[in-house]
Structures are given as C-alpha cells and as structure tokens.
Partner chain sequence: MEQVIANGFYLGAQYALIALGLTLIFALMNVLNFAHGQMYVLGGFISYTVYGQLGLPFVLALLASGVTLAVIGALMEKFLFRTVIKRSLREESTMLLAAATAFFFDAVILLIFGEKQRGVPKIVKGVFNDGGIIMPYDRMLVGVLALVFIAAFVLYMQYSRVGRAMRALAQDRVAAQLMGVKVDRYTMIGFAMGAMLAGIVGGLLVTITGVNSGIGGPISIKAFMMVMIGGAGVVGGAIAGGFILGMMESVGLTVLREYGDVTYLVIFAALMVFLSIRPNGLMGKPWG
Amino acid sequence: MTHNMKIASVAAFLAIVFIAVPVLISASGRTDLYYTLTSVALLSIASAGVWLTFYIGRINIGQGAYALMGGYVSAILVVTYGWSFWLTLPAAGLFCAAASVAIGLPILRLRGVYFAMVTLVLTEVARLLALALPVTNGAKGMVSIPLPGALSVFGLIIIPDFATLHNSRLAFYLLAAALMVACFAVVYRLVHSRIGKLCQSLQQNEELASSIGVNIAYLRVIAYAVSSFFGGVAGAIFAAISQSIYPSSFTVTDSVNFMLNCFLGGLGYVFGPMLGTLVLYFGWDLLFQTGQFQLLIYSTLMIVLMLFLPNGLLSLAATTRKKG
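For the form predicted together with the partner chain, pop in the coordinates of just this one chain.
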C-alpha cells in the first residue's frame, strides 16, 4: 500500500466511525445500535491488548481479570472517594498496568499452554477476589455509579456532563470510538517501531533474541503492561456505561472471547482484533432470532471458518493481494 492510500483509508475509516455511523443511526432511528457499537469498540480495545500479548508469542486468556480490575478501580474511586470519572480512567489503566507488572514478572517466564492456563486461572482469581474483598462489596457488586461528569481545563468545558446530555448513548459511543482509534493507533505505531520488530523476535525465538542482546524480560513485561492498560480502560468505561459492576461482569468466557476475537481477525494483522470483535459480536446478535439454536449455529460457523480460514479473516485479503 502506498503512503497516500494509507492516509486515504484511515480518513475513510474515521469518517465512517465518527460521521457516517451517527448519521445513519439517527436517520434510521435505531439508537439501540449505539450500545452495540460501543460494546464492540470497548471489547476491541481489550482484544487489542490480548493481540499485543500474542505478538510477543504468549496466549493471553487473562484479559477479563484486568477488565474487571479496571472496572472496580474506577467504580470505587468514583463512588467511595468521589473522584471525577475522567481521572479514574487513566488511574484504572495505570493500576492494571502496575498490577500486570507485578504479576507478569514471574508468570511471563512461562510459555505456551502454561502461560495460557495461568492467565485463565488469573481470571478466576480476579472474580474470587472481587467476591471476597470487603472494598468491592462482594456478590452484590457496586451499583448506581454516577454517569461521567463534565471535564474542563482552565474553565473551558471540553466534555459536557453526561447526565445533562439528552443522548448519553451517542456520547458514550463517541468516547469509546475515539479511544478505540487511539488504542489501535498506539498498537500500530508500536508494532511498526523498533520495539515492534524486537517483539516479533520474541515471538519467533526468545533464546536467540536474548543471545543477540535483546532484553527479553523487559520487553515482555512492557508489552504485557500495555495490554493490561487497555483491558483496564475498557473495563472502566464498561462500568460507567452500565453504571454497575459485579464480580461476574467479566468471567472466563469473556477472557476466552477476547482471545477468540484476535484469532478470528487474524493474529498477523494489527486490525484483526477490531474486525474479529465486530464479526463475533454482531454474528452472535444476529443469530439471536434463531432462539435455542443460536449457540449451535454460532459454534458451527466458527468451526467452519476455522477449517477454511485458520489464519483469520484478514488472511483472505492478504492472499488475494498476493495472487493479484
């Protein structure tokens, strides 16, 4: 792809997300789609984190733990300490990143299925901790979290109070979409930088990378921390949208789904998780009409997809380009 084509496709994507989608939705009057699309945007942020851990050659089934953690950090800071939501957003991300450094230092030594299984267990640990700790209010969860307030810098209001808006769904959609764009921009930049190349060397052979002077321990912790930061931010916004968070808000199923989003989109493509999330989430929603056969059809389609496109949906585009 030439440089100009890249810029054009990014501009087209931004136009679709920020202009075409809201216009189309207000024209068709289906405002419920805002919620769906917001969820897709947030889930794809968390999936992008998982993708980044795939990029260093680790199978991460623990993103649900960080999403849950981020949600609780934000909720507790807002409800108990009266912080502004906008402050808790980076706070939740940073808290998760710090936690992931502490957890990641020992467990990132594990590889393959061992890492996958430990992160799976981590999701369960997070859920059980949320049940057991006094600060999280146990199984009752945290409810009636206030909507995000106004954000102003030097008296200039940048983001209005969500509670005063007549359409907070649109506001949440724009927020989530903006964050998604920012997040994928960060991942794209990271992957195409020197660090990205080094991460790719980890994916292929850690010993070899280490032997020519790559600081593998440092790199993998960094990648894992960025990944968890995304998970925390996504979880915090989810808590704000639903105005509640429970220990069961993010479970093993969610962690597995984050991973599946990456697989479906394609592990070799930065924008794979975004496409994967969109397809999986909408596919599941569309199949809702089939009632009791929803799961059967969904899983059958997934198996068939896997049989014919084991390298993800985006590999289709890649092969046609190679042939043409």
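Mind sharing the form predicted alone? What's above is the form predicted together with the partner chain.
The following holds one chain only.
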C-alpha cells in the first residue's frame, strides 16, 4: 500500500467513526448503539495492549486484572479524594503500568504456557483483592460515581461537563473513539520504530537477540507496561460510563476474550484487535437469538476460523491483494 493510499484509508476511517456513525445513529434513533460501539472501542484498547505482549512473544491472559485496577483507581480518586475524572484517566494508566513493572520483572522471564498461566491467575488475584480491601468497599463495589466534569485549560472549556449534556452517550462514544484512535496510532508508531523492530526480534529468537546486544529484559518490561497502561485507561472509562465498579466487573472470561480478539483479527496486524473486537462483540450478540445453542455455535465458529484463517480475518485482505 502506497503512502497516499494509507493516508486516504486513515481519513476514510476517521470520517466513518466521527461523522458517519453519529449521523446514522441520529437518523435511526438507535441511541443505544452508542453504548455498544463505546464498549467495542474500549475493549479494542484493552485488546491492543494484549496484542503488544503477543508481539514480544508472550501470551497474556491477564489484561482483565489491569482493567479492573484502572477502574478502581479512577473510582477511588474521583469518589474518595474528589479528583477530576480527566486527571484520574492517566493516573489509572500509570498506576497499572507501575504495577505491571513490579509484577513483570519476575514473571516476564517465563515463556509460553508458563507465562500464560501466571497472567491468568492475575485477574483472579485482582478480583480477590477488590473483595478484601476496605478502600474498594468489598463486594458492594463503588457506586454513584459522578460523570466526567468539564475539562478546561486556562479558563477555556475544551470538554463540557458530561452531566450537562443532552446526550452523554454520544460524548462517551466520541471520547472512547478518540482514545482508540490515539491508542492504535501509538501502537502502529511503536511497531514501526526501532524499538518495535527490536521487540519483533524477541518474538523470533530471544537468545539470538540477546547475543547481539539487545536488552531483552528492558524491552519486555516496556511492552508489558504499555500494554497494562492501555488496560487501565479502558477500565477507568468503563467505570465512568457505568458509574459503578465491582470486583466482578472484569473477570477471567474478559481476559480470555481480550486474547481472542487478537487471534480473530490477526496477530500479524496492528489493527487486528480492533477488527476482532468488533466481529466478536456483534457476533456474540447476534448468536443470542439461538438461545441455549449460543455458546456451542460460537465455539464451533471460532474453531473453524482458527483452522481456516490461522492468521486472522485481516489475512483475507492480504491474500486478496497478493492474488490481485
């Protein structure tokens, strides 16, 4: 794809997300779709973090832990300490990044299924901590979290108070979509940078990368920290949308789904998590009509896709271009 084609594709995508979708939803009157698409955008952000750990050759099934941490950090800072939501957003991400560094230093030495099993346990540990710690209010969770207030710089209001808006769902959608675009822009730039090339070498052969002077421990921790930052930010916005957070808000099932989003979209493509999340989210809802057979059909379709499209849905486009 040429440089001009890439620019045109990005422009078309932005036009669809920020212009076409709100116009079509407004015309149809289906404002409930704002919440659905907001969820897709936020799940895409968390899944992008999981994709980053795949990029360094690690199977991450613990992103739900950081999403839960981010949600609680934001809620506690807003409700207990009176912070502005806009300050808690980066604070939640940074807290999760710091926690991931402390956790990642020992566990990132593990590989394959061993690393996967440890990360799988993290989500359950986070849930149990949320149940046990007094600051999280235990099983009762944290409720009545206020909507994001106004964001102003030098007295100029950049983002209005969500509570004063006629349609806060649209505001949350635009916020989630903007952060999703920013997130994938960061991931794309990271992957195509010098650090990205070094991270790719870890996926292929860590021993060889280490033998030529690559600081593999540093790269693993950096990738894992960025991954957890994305999970924390997504969790913080989820808490703001629902105005509540509970120990069960993010479970092991969510962590597995974040991983499946990456597989479905394609591990070899930066935008794979975005497409995978969109298809998986709407696909699951569509299968709801099948009743008790929903999980059976869903599982069968996933197995078939893995067998016939091991490189994900985006590999179809790559195959078509090659044939063309």
